[in-house]
Each structure stands twice: as structure tokens, then as C-alpha cells.
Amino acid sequence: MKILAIETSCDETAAAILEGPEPGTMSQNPCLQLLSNVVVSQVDIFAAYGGVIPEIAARSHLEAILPVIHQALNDAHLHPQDLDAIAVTHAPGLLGSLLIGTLTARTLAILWQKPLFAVHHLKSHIYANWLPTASKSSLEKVPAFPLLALVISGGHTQIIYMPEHNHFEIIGTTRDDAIGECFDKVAKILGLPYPGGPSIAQCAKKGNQRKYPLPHPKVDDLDFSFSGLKTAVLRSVQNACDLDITTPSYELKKHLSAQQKADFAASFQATACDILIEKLELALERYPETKSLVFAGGVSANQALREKARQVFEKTQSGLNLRLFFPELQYTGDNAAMVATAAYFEIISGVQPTDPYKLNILPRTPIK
């Protein structure tokens, strides 16, 4: 079976080819095969700005979507009628966005004649932890069930718990502002440029993450919280640069040395790590039986976060046979790879395809 997938969620036109055996002729856990992987990214475009903005985003999607397309069809070796079914993700994102990437596969679905499958964002973050590598192979190492994932980006912070393929249960969100959308306000404070999560992680290579201490959020059960953690790095370094609190959050890069802002990311980044690493050890403690724990989203490329992650669990959870996984550094962004591994256990999990004529976007839905 091969499956092409279609990713316009932010600001990444993405499009995937992935093979695997037909349904109903093997395990839970098929050998895949990437056959091509292509995306252009507009970062380039925002990093002047800062964030991304929407309407751009919408544009630069029109612009490249079909070219992308074509060219993940040339890297494969293949032909429309090669085809057995098209992917796309729909929910959640930016609405503009959604809408290219939909209304291309829609069409291309109506064309070519092709199985229609919605494909829900988080999802496909979740199952970049199936991807074939150059160093394994998808049968080498991929996750068991019952398992944890630690759904990590610029818009979402979630725990999820999977009791077993295609079936989803959200046991921990923030309350407000996503981790990386938090890492990438701290970069504007420090002035760092965007996109802050690797800004961030490289300026603190040369910190001290205990210069300056953080407070951990108090937030009930599994449920996660970082505005304050925002707030309190704002009002650490006006101190530090011994200004008022009204001072705005833009001018005080011009204030900070180089050494400081080292130490402020190093100080951030390691309270945020904390923060995550404390709400899995105690989601582990709620559901003991869990057999892996799965880190997913942009933010999971973080190394200081792997880091941290491998000496908690590995050590403290090696009586309970956890392992932990990680997505290829090249699958933690925005990808149509990760979109049609979704969609193929989509597929094999017994997941009918949807209907080209009336498949709606949906910029805010909860996984499911």
C-alpha cells in the first residue's frame, strides 16, 4: 500500500510517499518504507517578523503545494495511478493554511480517484516514533502498548495516553500558553531570533542553568502551565538589568551581556525540561502499566530535554521495562512523512476514508 500525505498545518508545505503492507497481511507493527519526504519551509521568511503570519503562510502554501507534490511523486519513482490512497492532515492549525493543503488533497482525491484520509495533527507528531530511519529499520525498535506520549510544540503540551493504536486519551494540557510558543517568547525577551526553541538551546550551551532560579508552576493532576514561567523570566531580568517592571519586554535585550543571556536560556531551558519531566514521573505514577513513553512535537528535538529524559527514566523505570523513544531530529517538525504513517495505521486500525465533497478544516479539535 502507498499513501500520499499532505502537511499545511503552520508554515511548512510538506508532502510524503510511505509503503507498507496491505492491510489484514501482517502484525500491528509493519516493516514501512519511506519512499520520498519533501518540505520547503517559510521560516526563512518569518524569522524577520518574528512568528509566523497567517495570511503569508496561506500564500507561500498556494505557491509551492503542487510543486512539492510533483516532486515527492519524482523522488518515489512513481505515477498517480501508483497510488492507493491520499492523506491530509486537517485539524488542528492555521485556518488558511489547513484550507490549501485540504483543498489540494481533496481534489487530487476527486481526480485520481483515490481513498481519502483525514488526519489529525497531534496524531501524526505521535507516530513519527514509527518512522524508518537510516539506522533502523521500523521493525528494529518501535513502541508497545500501553503507552505515554508527551505531545510537545509550538501550539500544544499535552500527555496522552494510547492503550493501543489509533485510540487516544488526553490525561494533561496546558492551560495556557504552549511550551514552544513559551520558548519563543523568552527568545524575544533575550533576544534571540526566531524560532526561539533552538536559539534557545544553542545560547545556553555556554550558560549556567542555575544562575538564576525559576519557579515551578503549580498546577493540579497532570495539567500543565507556563504564562507564569514566561512572566517570572520577564521580571528576572528586568531585576538583573536593574530596570523597573515597566520597562517593555523589547528593549531589555539591549541591556543584557552576552553572558547574561546565556544563563537566562540555560536557567529557562532547564526549568522547562524540569517542569515536563515531573508531570511524566507523575503521569507513570497514575498509569504504572505503561510500556513506553513517547516524546513527540518540535520542542522533543530539544537535547537538553533527551538528556534529562534518559537519565530520570532509564534509570529510575529500568524495573518496569520502559523505553523511551524519540523521533529522528529530521521528523520533530512539520512533515508529511509523519502524516501518512498516521493515516496507515489509520487505515489498518479499521479507519474508513472520508469523503473528498465534504471534508471540513478544523484549526482547534482535540485529538481523538
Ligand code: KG4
The other form holds:
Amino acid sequence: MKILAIETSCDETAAAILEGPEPGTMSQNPCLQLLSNVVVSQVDIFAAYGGVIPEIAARSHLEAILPVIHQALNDAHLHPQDLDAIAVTHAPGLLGSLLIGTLTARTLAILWQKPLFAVHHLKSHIYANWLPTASKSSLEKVPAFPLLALVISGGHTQIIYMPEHNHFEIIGTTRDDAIGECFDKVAKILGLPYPGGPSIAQCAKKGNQRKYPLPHPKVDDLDFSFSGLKTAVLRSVQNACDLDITTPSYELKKHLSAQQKADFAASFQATACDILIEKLELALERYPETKSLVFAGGVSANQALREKARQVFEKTQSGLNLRLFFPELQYTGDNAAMVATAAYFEIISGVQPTDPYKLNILPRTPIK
Ligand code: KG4
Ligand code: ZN
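Return one more block: the form predicted together with this ligand, after the form predicted alone shown previously.
What follows is the whole complex; the chain from before opens it.
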């Protein structure tokens, strides 16, 4: 079956077509083929503002959505009548952005008479780990259940337990800022360009991660907190520049040398990664039956995190027989290929299509 997926939850307008075996004919690890994958990013627009402006994002989606879907069909050499289903991100995300994608998908589902599937954005990020890739020729190379997924993006920081396909239990979540948001805010303090994650990772390469010690938050259980870390960086920068704590954050960048910026970027990145790894270690103690550790979301592109995770979990805990999964770099950020993959596993798990006349957006609803 061929699924056209549409993603517009934040500032990427994306469409993709995925082909998989018909439901009922499949094994645990079906052979999936990505027929097209189109992403138009608004990142250049928002670099000028230092962050996403929801109103502009929605207008940009409106301009891009039809050409992007058209290109996804063209790249796959398909006509609308060749499709078996349409999938769309309906939650969570920016209200105006979600509306453009869902209204388009609803209209096309009615017009082309295709079943419509509504997909949660965090599910999609997790399912990026099932996408077919060149290096993943063997069907063995997909995560095994039960698994723990660490979802780390601009809007979320969660540990999710999955006993099987399409079953999600949130076992840890952030009490304040998301980790990606924290990367973006620290980058702003250091005067590094938006989006902050890749800028910090790049700048940190020349830095000393032990130069500025930063605290780990004391949060019970498997929950996270990142707003204190952001403030700790702010105070440490003010201190390093001999400035008063009332000095506004936007003033600080001009007082920092290039080496200081690199040292702060490296110190912050190392601390943020350590906090994630510590919680994952605790989660594995609580869920010792876990077979796979799956990373998902924009921040999972971070190489320092990938290296540290491999060191900690593949080497020291090899006795656990735990396997680590990271999405291919091109699928870490927002895209529709992962939405199509999530929809495929929804369909084969028996989820019924949604009414195209009634589908609502849910900008803040958690995964379930
Ligand atoms: O998943 P995503 O593309 O969008 C959301 O669903 O939020 O995640 C975007 C976030 C941004 O905060 C961005 O700064 C962060 O992912 N990010 C990174 C890296 N690449 C993107 N954070 C750390 N290291 C990276 N290499
Ligand atoms: Zn995302």
C-alpha cells in the first residue's frame, strides 16, 4: 500500500510517499520503501528573527503546501489515484501550522476518496527509526520491543516506554523547557545563529567542556528540567565577563571572546547530554526488560550525545544486550517520511481511519 503523508507542525512544509506490504501480509519487520520525500524548510526566514514566528510559519506553509505535495507525487511517478491512504500530523504543534496541513489533507482525502489517518508528531519522530535507509538493508536492523524512546526536540523532552508497535507510555517528561528550546536559548545568549542546536554543536568542537562546570537539576524520578541549566549558563557568562546579574542576556555576546563562546558551548552541551544519559540509565534500571534504546527528534542529531550514549550503553552495559538506534541525520528534523512510517504501523496495528469532515487539530495533546 502507498501512503501520502503531510507534515506542517512547526516550520517545515513536508510531504512524502511510502510503500509497504498490504496489511495482513506482513511480518514483524515489513519491507518499507520511501518513494519520495520533500521538505521545504523555513529556517532561513526565521534565522533573521532568531526564532519561529507562528503567523509567518502558517502563511509560509500555505504557499508551499500544494507545490510540495505535487512534487512528492511527481518524484514517486504516481497519480493521486495510485494512493491507498493519506496521513497527516494533527498534534501537537503550532496551531496555525497544524491547520494548514490538516485542512489540506482533509480536502484531498474527500476529493480523492482516500482513507485519512491522523498522526501524533512524537510518534512520527520515534518511527523515523524504522525508515528504510541504505545502511539498513537487513530487516534485523529495526528496534526490538519492549523499547525505551528518548524524544528530544524543540518542544518536547520525554522518555516513552513502548511494549509493542503503536503503544506509548510516557514515563518521564520535562517540567519546564524542552532540551531543544534550551539549546536555542543558550545559543542566543552566546550570540550563535538560530537554530541553536547545530550552532552549539559546531561551536563546541573548539571548546573545552570542563572549563565552566554547570549544575545538574535535582528532579525526582524520570522527569527533566532544563530552565535552571539555561539560567546557570546565563549567570556563568555574566560572571566570566565580570558583569552584574542584571546585565540583560542580549548584551552578553559582545563581551565574550570566540574561545569563551566555544568553551561555554562545549560545557553546556556536555552537561545537557550527561543529564539525558543519567535519566536513561535510571529508566533502564526501572525497565530492565528493555531491548532497544531509541533516540528521536531534532536533538538526536547531536553527535556528542550519540557518542556518549554509545560509550555508556554499548560498552559498559553490553551485558544487557541492549541495542541503540538513532535516526539517519536527514530524518532527525521534521519531515513527512517519518509521518508515513508512523501511519503505516498505525494501519497494520488496526487503527481505523478518521472522518475527514471532522478531524481536529490538537496543538498540545500528549502521545497516547
Ligand atoms: O524535532 P525538531 O526538528 O522540531 C520539533 O519537533 O521541535 O527539533 C528542533 C530542535 C531545535 O531546538 C534545534 O535546535 C534542535 O532540535 N537541534 C539540535 C541539533 N540539531 C537540531 N540540538 C542539538 N544538536 C543538534 N545537532
Ligand atoms: Zn519535530
